[in-house]
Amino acid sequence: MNSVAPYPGPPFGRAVALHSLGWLVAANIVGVWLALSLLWPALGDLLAPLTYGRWAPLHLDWQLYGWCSLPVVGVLLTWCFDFGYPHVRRHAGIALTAWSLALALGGIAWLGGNTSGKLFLDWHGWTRPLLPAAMHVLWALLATHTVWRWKRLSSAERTFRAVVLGVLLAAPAVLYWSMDRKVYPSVNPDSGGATGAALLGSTLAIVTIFLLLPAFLGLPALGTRTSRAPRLEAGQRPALPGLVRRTGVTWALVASWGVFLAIDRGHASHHAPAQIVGLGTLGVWVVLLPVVWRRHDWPAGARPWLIASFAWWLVLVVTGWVVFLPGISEALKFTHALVGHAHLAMAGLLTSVNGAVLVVLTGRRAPRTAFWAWQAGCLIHVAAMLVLGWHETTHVAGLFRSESWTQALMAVRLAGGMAMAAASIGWLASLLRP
């Protein structure tokens, strides 16, 4: 990773960051309110009938489909859009506005009690087609710009882009189908939680996206450039992702997906050796993913976020496998430890990756105070939830009686959440300044 000034971002990079950070701030504010309500339940009466259950979907879904997703939308725009087109900013704005409008309308419905009751899939009734529609708008724009650039692409690049666009075209229909109240994934019969195959498949999907990020962002491999000429001009991006060009990494990914296809993907117990071993194969990506990323020329401002993402990735994979083991999974599955692990993934890993992505897209560093406040707040929050979850296994009654030790851990959780909220507000404010 180079230490010189960041590259200039694409013409729509700032708009992507504003939409992304806007939803992060909104979701964090709701999260702080939820943490306050858990610490002092009487506060919920102030906003009745907007109870905890009505606010929770906003926090969960705005984080997942807003903050965690919009930077990826920006990556796709960067990969497909023709920057020489005079209305490229307008087209990016259409895609981003459609996505944000779906999230805003969804929030109104969830506050009104219109939800499916499925975590992270709360879209129900008239809101169910909103996000898939926004995804179709995005796809249409990506496909249009790809067609405009078609003659400048090699045959291999055309094939690769056609495959990716084909997968993206199927995504809205899959999401719409999964929102159905009658559709549920396979369940671990001995813990009631996810199976090893489900955890492996979902994580491998994230690994695949992460491996493609450097090329989709137009980051050259180290040693392939000697100058800092603008890297994001149309036609100057790598013809094929480094993942495809590096045979070893490609075969490792193919082997990982082969393991997923080989093990039982139905209602499988975490006592089955194949489920334990299969999930454990993710350990190879603790090493390979950082190696692949470090072979690309990231802007200097992305360095802290990348280092943080490597640390969170290591902790996430190791702890995810440990808490899946027999005896541990049964004890921790439906405690606050699950909340801590979810924040480890989204507030820790994904936020750090998105931080690096936004540096590339905007050409601007995030404030140092925002970075450290976020990382410290996330660490405090995750630690508090893991400790609380561990004590729940033997002192669950104390949680419902709001004993002093549970209240203290809830207060620590609130402090961590407030630090992250403050960091996101400061981050957004820095972007609004010229």
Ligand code: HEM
Second form
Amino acid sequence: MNSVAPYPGPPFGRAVALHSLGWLVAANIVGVWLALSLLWPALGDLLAPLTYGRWAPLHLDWQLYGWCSLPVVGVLLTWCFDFGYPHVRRHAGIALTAWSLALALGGIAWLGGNTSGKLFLDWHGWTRPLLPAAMHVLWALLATHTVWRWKRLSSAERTFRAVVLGVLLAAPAVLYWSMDRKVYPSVNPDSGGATGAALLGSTLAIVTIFLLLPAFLGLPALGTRTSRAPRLEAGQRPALPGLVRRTGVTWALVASWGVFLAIDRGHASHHAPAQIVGLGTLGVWVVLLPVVWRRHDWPAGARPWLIASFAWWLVLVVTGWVVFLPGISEALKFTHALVGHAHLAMAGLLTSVNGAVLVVLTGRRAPRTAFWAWQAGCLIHVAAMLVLGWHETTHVAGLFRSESWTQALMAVRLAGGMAMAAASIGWLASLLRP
Ligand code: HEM
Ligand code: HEM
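Since the one above is the form predicted alone, can you give the form predicted together with the named molecule too?
The complete assembly is shown below, putting the previous chain first.
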């Protein structure tokens, strides 16, 4: 790690952070409202007909497509955009506005009761083409800037970028198709939930993105422990990502995807040893991901977020695998333990990774209090849900009767969530200051 940013961030870094954090704050405020109405259900009457079920998609989809996705949009802009182009900020603004507009219109539709009913794929009717359309706007801008930079790229980089852009071009169509109410992924026949192969594949997709992040952000690779790669000037980017060069990590990634292709990707049970062992192979990445990231020169402000990411990642892979095991999976199904898992993965891991990304994109640290309030609040939130889920397995009636012990855990979750919401507001406010 370096004491200063390797380069001052792209010209549109602050805009990316404002859009991303804006959605985090909005989705968190909805989350706090959900937590309040689960603790005191009568509160829901105040906003009727905008009841719990109307607000829930806003929390989930704004967190996923807003907060979890927009920093990745910023990474792609950084990787593709020609910083020398005079209207580079305006182009980034168009891509970010199109994306945010889709989210805002989606929110209005969900509040009006227009949803597909599919978790994270609520886009239905007139909202179904919105996000794919925003993705096409983004793609067109990425492709245009790539063409402008084409002559300056090596032939290996041209091939790599063409492949990545080809994959990205398919994304809107795949998303549109998956929103169809009739389309469903493979189901574990013994739990009714996700199969081991599906969990392995989706997590490997995230691992692949994580591995590409430092190079896409233009972070210089560190040579050996003592010698550092020369610092890059503003606008300069390193050549091909180390990942696509022949390294041990590349082979480990190829092997992981090989495991995914080798195991049954149909309606496989979590009792099948291949599903259990296949999902367990993710453990390799608990070690390898930090190794790869530490080979790059991150700015010092990213350091706490990276350390938090490694901690959340370790806990996620270990507990996620345990939750999949026969016996445990059946017991925890439909309990708050899975709510805990979802927040561990997204509010813990993905948010910490995004924290590091935003430091690189803006060249600014998040306020220290925001960092600690987020991490502590998230830990409290996740722990309360795991404890509640664990006891629900044997005392489910207590939850329905709102007994004092379940209410107490719901209140603890609310307190953790409020700390997280306050942290996100403080973080956004710090970026609004010049
Ligand atoms: C960033 C990575 C991950 C994200 C964003 C994520 C997110 C989620 C979400 C949102 C659910 C649905 C929760 C519900 O049904 O209420 C889920 C379920 C689950 N996840 Fe993850 N997860 C991630 C990584 C993992 C990993 C690494 C494992 C295992 C090693 C895992 C194992 C599971 C299991 C077993 C379920 C329950 C499936 C079922 O029976 O319905 N997840 N995850
Ligand atoms: C201000 C902090 C937050 C609060 C108060 C909060 C609250 C809630 C509540 C009350 C639920 C409904 C689950 C239930 O039945 O108990 C929920 C679900 C969910 N939240 Fe949050 N949340 C917060 C932050 C986040 C963040 C930052 C993310 C992701 C980046 C996130 C992702 C999710 C997901 C994926 C679910 C669905 C879980 C499932 O179905 O298993 N939340 N949240």
